[in-house]
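Read the single chain below, which is given as structure tokens and is the form predicted on its own.
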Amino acid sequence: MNQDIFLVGSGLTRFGEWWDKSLKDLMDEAIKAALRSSGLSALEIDLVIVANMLAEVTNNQAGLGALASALLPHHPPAMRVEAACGSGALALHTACAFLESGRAKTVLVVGAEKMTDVSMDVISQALMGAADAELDAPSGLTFPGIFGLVAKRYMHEFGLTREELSIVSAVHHRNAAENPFAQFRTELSPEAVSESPLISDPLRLFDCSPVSDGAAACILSTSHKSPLRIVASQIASDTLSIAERPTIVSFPATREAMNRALLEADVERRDVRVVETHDCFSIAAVINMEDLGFAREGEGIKLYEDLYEGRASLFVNMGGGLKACGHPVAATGLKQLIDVGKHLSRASLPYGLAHNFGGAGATCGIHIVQNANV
């Protein structure tokens, strides 16, 4: 980074099913919470960046930049960005670019989705916008189907068992139990995961992140300081369709973004102790640990076994991840950054990272945060 960029404020709604709240209500709640935590006046916001994927389909609403800007008294310039489920990370990356360029000094980034107001058929079809409309959608695939194929292939290549995979969701649900913002705060045993209804063989219901409503907001600044500094912001892309990739058991965009983020931050992988990773499905979490370099190829589940048994030195998805905290898709990348900052502060650790992707790893964003108090 060529500028010191600080996370000076953050706000969340609880993720879940909010029948009595509109998309604007959710954004307003998260923005107000972020301003309160920052101690700043709303008038100090130079720019607003909104992350959203689905509002035209689920809320009949476009123009979200102006919608969010109007929630502030001075209507600052605003824009919307989209990268499917990676929209939050892309919004953060865009904010960092504005701050590094000097075109803004304090930026409000807000991600929001209202997904539960439409039928499951409608939301499933809308989410398939994150796949290739020519190569993937005509086959009848949905994202559970895509990641079911990924899981089948991974099991074939590396011998992962159904019982082992169930450990992943058990870890994330245990972490969510103490998170007041989580959609699901009930612990699950691995056996309960294995016995939940089949969705897309071998994936079962409790392997899959839920449909959620919610919003998250961050205030990033070069003119106001805090102990939490963003020391790397990197994005990378891959083909939209898994049919065009040489392998489906690794997501190269994650590997590329991670390697460049470590170089930008000038830190070693072993220095990163807190990770929020994109566990849209349990198999994705296993692969992510390998692509991020915290586990060897084919051995991501060993890290989760260590997490489950309390043997790991790494802290992963401490708020419950997408699986248990919930996944209002464009809010997720921001929520991840917020959770990294919370755990760095709570545990007095030096570095953490947020890993957010869209589609089947088609767009990946990595943000590394430093805790200056350590």
The other form holds:
Number of protein chains: 2
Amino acid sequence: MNQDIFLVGSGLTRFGEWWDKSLKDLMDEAIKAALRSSGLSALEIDLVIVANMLAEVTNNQAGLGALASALLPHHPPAMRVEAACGSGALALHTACAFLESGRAKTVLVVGAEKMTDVSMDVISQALMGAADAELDAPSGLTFPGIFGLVAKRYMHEFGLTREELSIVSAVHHRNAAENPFAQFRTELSPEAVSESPLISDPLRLFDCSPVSDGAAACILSTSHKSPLRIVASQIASDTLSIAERPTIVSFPATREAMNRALLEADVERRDVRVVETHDCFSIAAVINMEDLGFAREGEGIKLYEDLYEGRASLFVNMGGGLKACGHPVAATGLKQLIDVGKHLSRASLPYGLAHNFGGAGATCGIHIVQNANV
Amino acid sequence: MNQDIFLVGSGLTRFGEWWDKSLKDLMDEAIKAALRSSGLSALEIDLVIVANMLAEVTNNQAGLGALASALLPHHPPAMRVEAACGSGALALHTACAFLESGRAKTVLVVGAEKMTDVSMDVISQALMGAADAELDAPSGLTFPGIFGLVAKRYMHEFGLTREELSIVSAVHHRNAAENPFAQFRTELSPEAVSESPLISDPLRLFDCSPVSDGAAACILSTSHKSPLRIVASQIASDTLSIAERPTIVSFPATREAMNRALLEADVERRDVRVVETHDCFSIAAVINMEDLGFAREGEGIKLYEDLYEGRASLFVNMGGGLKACGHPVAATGLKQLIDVGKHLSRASLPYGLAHNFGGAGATCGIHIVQNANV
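Which structure goes with the form predicted together with another copy of the chain, now that we have seen the form predicted on its own?
The complete assembly is shown below, putting the previous chain first.
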């Protein structure tokens, strides 16, 4: 980073089904909470970046930059960034570039999604927009279908069992129980995951993150300070289509972004103790632990077993992850950064990491946060 | 600009109805043309920014950053920027910020839209995404409806006549006749405009830019040079809804972006001789000339009369504008920059300006280009 960039404010709506709130209402709620937490006047915001994937389909709404800007009294310059489920991290990355360029001193990044107002057919098709419409969608695949293939292949290559995989969502649900912003605050046993309805073999209902409404907002600044500093912001791309990949049991974009993020932050992997990772499906969390380098190839589940048994030194998805906190697509990357900050402060740890991806690992964004109070 | 940013390559597809080409095909064609014109290897691209508004609806396709990145051999980091019809300029602005931050040295910006594969109902509703879905759409308005209101009010306030307004599209069609990339290369008399079918009183068919397929790509670089340098990149926002504006006969976001762009470029308005402006509807071009300061309030049409009679010192929409060159929404802002560059070179003039907006002037992006060969 060529500038010191601080997370000076953050705000969340509770994730869930908000039939009485519009997309704009959700953005407004998160923005107001972020401004309150920052203590700044809205007039100090000189750029707004909105993260959103689905609003054209779910809300007949584009131009979300101007929509969000109009929620502030002075209508600052604004735009929307989209990278499917990785939109949040990509919007944060874009904000960092604007801050580093000197074009902005204080940027409001708001991610929002209103997914529950359309039918399951419509939302399933819209989410398939995160795969290649020419190469993947014609096979009749849905995203649970894609990650079902990923899980099947992973089990074939590494011997992961159905029972082992169920530990992942159990860990995430336990973590969500104390999170007031989580969509699901109920604990879930591994057995309940294994016995939940089959969605896309071998994935079951409780392996899958839900459809959610929600918004998350972060205020990043070079002119105002806080104990939480962004020390790395890296993104990487892979082919959008899984048909063009040599393997589907690892996501190289994560590996590339992680290597560059550690270099940029100049920290060792072992110094990063708090991780929010993109568990759109349970199998993704297992693979992510390996791609991020916190577990060896084929051994991601061992880390989750350690997490389940309370013997891991790493804190993973302390807010409940996408599975239990909810996954209003473009809000997720911002919520992850907020949760990393909260847990760093709570546990007095120095470094945390938010790992967000779009599609089946087609776009990855990683942010490393340093807690100066440690 | 805290860095010298050069337009080192550009490529276009012809705009039109391309039923045999996919969105990806169009992007690929423009990207290849841009790389050819730059003389650079694809491997020199270290960031891809895609401008697109409609692909979720028209192509079931999101994640366009990764989609475009996969067209290059090394899959560079990539994202999509959206600001309705202003997506192109906003993507260019974002590219400038990344270049100024030092995070990228050479950025490929590609704008693409594939609008003709869906029915007119679907595309009309999707384009209304550029207005406020809560405040404007429930009135039954379409975009021709919004600009019909704008034209009606403008005529009421300034006495513009239907016959005068018809000059605008006549000028644009004449300019397009020599443009091999234009959708419509037919000349059109003012009378033909006045007699074309009524769309939204007082606007007629030939006042309205068409539905188009097409792509445009620009390569911006700080490490490679060309005679064309970006000397200002400014954006501004207004309310997305016209219901929240004190007036609809002027777009303040244009005025704000223009003032800041002239300051940033440190040039006088009179030194800017080449202008590409956002004529989504003929009335918009008239208003834009006033908001950009090239005509006094209520007198934009006088400038168009001068253009029609060949006595203006300004060159406006030499590629045919949105009306005649076509308007594949997010490609437009990039095409404008390319056309400014072409005409600066052709006419040996020092400064040109691309003026792109989204919605009814809700988001505005202005780029000023300097031709170092003059």
